[in-house]
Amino acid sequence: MDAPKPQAVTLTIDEREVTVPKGTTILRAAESIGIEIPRYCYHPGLSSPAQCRICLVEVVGAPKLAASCVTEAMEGQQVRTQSEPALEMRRGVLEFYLANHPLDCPICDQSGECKLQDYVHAEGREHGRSREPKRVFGRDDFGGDVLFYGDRCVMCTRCVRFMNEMAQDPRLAVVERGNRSIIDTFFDEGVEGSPYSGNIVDICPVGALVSKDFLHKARAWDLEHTPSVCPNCSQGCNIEIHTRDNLVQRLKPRDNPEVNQYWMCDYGRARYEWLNRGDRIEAPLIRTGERDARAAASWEEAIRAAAAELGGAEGPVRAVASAFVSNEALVALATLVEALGGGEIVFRSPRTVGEIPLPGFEKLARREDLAPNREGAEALGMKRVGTNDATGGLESLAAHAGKLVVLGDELEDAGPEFGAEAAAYLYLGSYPTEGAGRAKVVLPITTFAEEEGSFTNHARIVQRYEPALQAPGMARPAATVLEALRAALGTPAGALAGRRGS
């Protein structure tokens, strides 16, 4: 038996006409079709206390304008969100909204993607008729990375509604009443310890609610997006990377309802600088001595040199990989080892105990895994060995004789004499590493933001990123490099290539 159909309606918004499923707001069946409302206190990850009062627009037939995002379609609705009656009143609730904000966009953090700006622009007056001084609340700070801007908020309480709704860790509160009205928290800690609390930063309209991280560090407008996915845990979250001058300058998030709806966790987005290190591995390497003497090589010189000591060499091949490479890096690596004869690959990742999950959305969790490919790399049978700091379990590879390649791992603990026994060693990274001293070949390759490729989450769905920076130097990514050794040494692709970015 079929299931029922759900039931929908038609309606009509700025003569242009719409169905959409029954119980749908018109502030969400115009967005369908392209038509955006102004809103402040509206989020879709929240609930909607309709007080803002800047999303009113008329419905024909009703006797005064109505609050779109409260407001249900109806079979057979007009609406018009441009009609001279909705842009009075939104024009009166913007003039209202300006009586006491401050005129500081040149130097707000917001400026550039501030709601009150855009509206203002769109539709506001051309000049404010108040001549009454404004009021002054001046800076707070609410603790952790948040700092408060009393004169700039417009008290559409979306923070205050995420910390009871979202974190379900009530810390932020209005008090006073009237034109005094003001956000404010409990207590002198503020949202301090709070791990979702950065989320209140991304959806403030206004810049109330600004970064200290990111305060005064770039304009809006000079910044690049570009979407990709958080490699800090398991999760997957999506996420913008914002750059500058091949800089990261920011992470937020990116919807996606599946896995992190609209929201990131705190230790997530602080932790990007390691993608602004400047001690990279620039060019490809080639041992010239019996220690640490090399010279660098182009990759035609490198690819032979690695090509000839892998294929030259006797012996079992074992490898190291890491859970911090793409998909197609891993599938890339277990292809080579795979034509070398087969032998073991391992890979060492950061654990910590406990998850840290958003009580309001679930699905969405700090995890145990701090890396963004253990399952992707544990899909291809590699081995997770050593400890939950990413330490250990590589001695028996230290003295390997035979074939070792490392991709990605670091080898921080390693020591110098890492790969002394083998008959070949080549190594892949982007840091220069004493653990690759005895390496034959070096080859630099891109990190994550740096190329195109995948992850594979906790919950094995894999998901693509993009290219945020420019890759210093000749490095390039790890798949494209892994794939060209191949191909020197003259073997099949094998079955594994075939799973590339599957």
Contents of the next structure:
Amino acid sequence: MDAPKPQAVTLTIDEREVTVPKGTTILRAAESIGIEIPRYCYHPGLSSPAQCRICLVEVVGAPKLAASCVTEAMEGQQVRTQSEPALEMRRGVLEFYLANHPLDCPICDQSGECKLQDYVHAEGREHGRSREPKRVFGRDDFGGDVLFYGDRCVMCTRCVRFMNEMAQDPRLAVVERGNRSIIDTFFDEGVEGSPYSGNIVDICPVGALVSKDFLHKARAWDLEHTPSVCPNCSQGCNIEIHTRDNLVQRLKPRDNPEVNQYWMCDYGRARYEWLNRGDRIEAPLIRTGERDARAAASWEEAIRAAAAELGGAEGPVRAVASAFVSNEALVALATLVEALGGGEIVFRSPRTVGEIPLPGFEKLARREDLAPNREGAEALGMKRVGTNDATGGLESLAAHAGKLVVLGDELEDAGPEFGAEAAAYLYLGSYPTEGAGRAKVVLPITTFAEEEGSFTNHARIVQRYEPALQAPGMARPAATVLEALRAALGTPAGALAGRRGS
Amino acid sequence: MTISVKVMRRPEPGETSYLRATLRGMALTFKHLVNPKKVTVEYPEERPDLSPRWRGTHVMETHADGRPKCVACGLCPTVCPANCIRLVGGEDDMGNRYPLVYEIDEFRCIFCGMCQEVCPVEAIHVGVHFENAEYTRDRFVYDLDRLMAQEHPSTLLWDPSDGASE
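Now that we've seen the form predicted on its own, could you pull up the form predicted in complex with the partner chain?
The complete assembly is shown below, putting the previous chain first.
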């Protein structure tokens, strides 16, 4: 059955005509032509209680100003967001907010990305007129990663509605009335243990809810934002990596209605420290005789040595991949293995039991696979081996007598004798490991945060990410390295072409 | 094409006398000898008077209990055109935001005074001070303790005699 075609309405906003489907609010209609109407309580992922009164606009003919976040756009409506009555009302509303807001922007973590700061700068009064003392609540630990500064709160109740509607775990409420009203928790544990509570920090338009992890770490304007994909489970939430001084400072969700809407889980949000690890393989290493004697080499020498090693050795090829590397690297590995005569490729990836869904948005859950690209590896015919904590499974490879290629796997439990029997052993990785001790050539590769690439998530959506960090030393993206190696071996490109899109 | 010849005009004997220029120079010299406005300051026994708006090396103001007034808001490293301020914020045991690291490279500093102007809590100031000699270069990176220990007066960025200029 065909859904009835949505009826369109045409209205005029600030002298510009816009046509939107019937039922669209004025705020969304304005947004579609690039007019931002201020908002605090309105969030696209939550219900609109129309209580912050900052989105009031003038609708010609209406007796009063209309809250644009709940008023539907009507045919022929004339909306003015910048008319004198609308501006005067917003100035007044902002003055009321500042009656109790502490203006501690210098020590507030939200400073620089604060909606109150933005709107007051844009439309507020130049000087305050209030001489009365401000209410003082102090700060409160809400549990989890969340810290609450009551003085800064503008009572938009986004956090309360997120816990009620999205997490469906009502742990926050507004208590008291009028001037004394404040967000509070029911019990001492607050939002502790709620797997999605970090989102209330993101949606807080002011600095009332701040992250304990990020507290005082960096100023918002110092951070560089890079669009990326969360590497901590196979959901593949769209994120922004916020970096400063080439270190990851925090992860923030980026909206994507197909994958994660506006949210991400606390599990993914908290796991970024491994991207800042300092112990890295920084240069290509070639073994010179005895096992621990290695010499740093140029890329040219290293690729030549690796090609000579792999091309000259006898025996079948086997490879270990990783579910933490990009699709591009996996394809390049599969192409290389095929060029060397074809052989089995296995990978190990951590897995847990049980998903952690977000009840308000059913597409989003912390998935069982705690690696971003298991689906991508399996789509290329690679086989998952080992246990759920990504150990074991490599016993037959450890003593493999032919050619052996390892990409990305840290070989934590493999021991120094891994690959001792191999005729040719090549290791590509980011971190120094005992398991690479017997490798003839060790090539440094970048982590996902330092390269461009893509992951395939649990629903087989391929998502691209961009480089957020500078790679250390001479590390290069694995796809580039493997492609250079394949070219040095003199085999044709695209041997895998027929299998793409499988 | 003809060769062009430039004919130099030789000065007349009357014009080559240096007496007039010498006399003019000596007149200036003797004028300074008796000029009551210009004096030689017998530095270092005598100190020159610096303007209250002089911008010299920095001073960090402190609270009565010895803590720095700085709240590590990060505005001075942001505004600094010479990029000479390094600031790492942290939280002290009373839950206040404060600078874990606050360093100013006085070699890089161009003494524009914008750090003082931008400071919301009036913590960092440029000072009325000019004697900065040290024996090693690394002594010119002033850390927080040194900035707090500075004894010279801090600068007024406005003209103190003009009430409207503040």
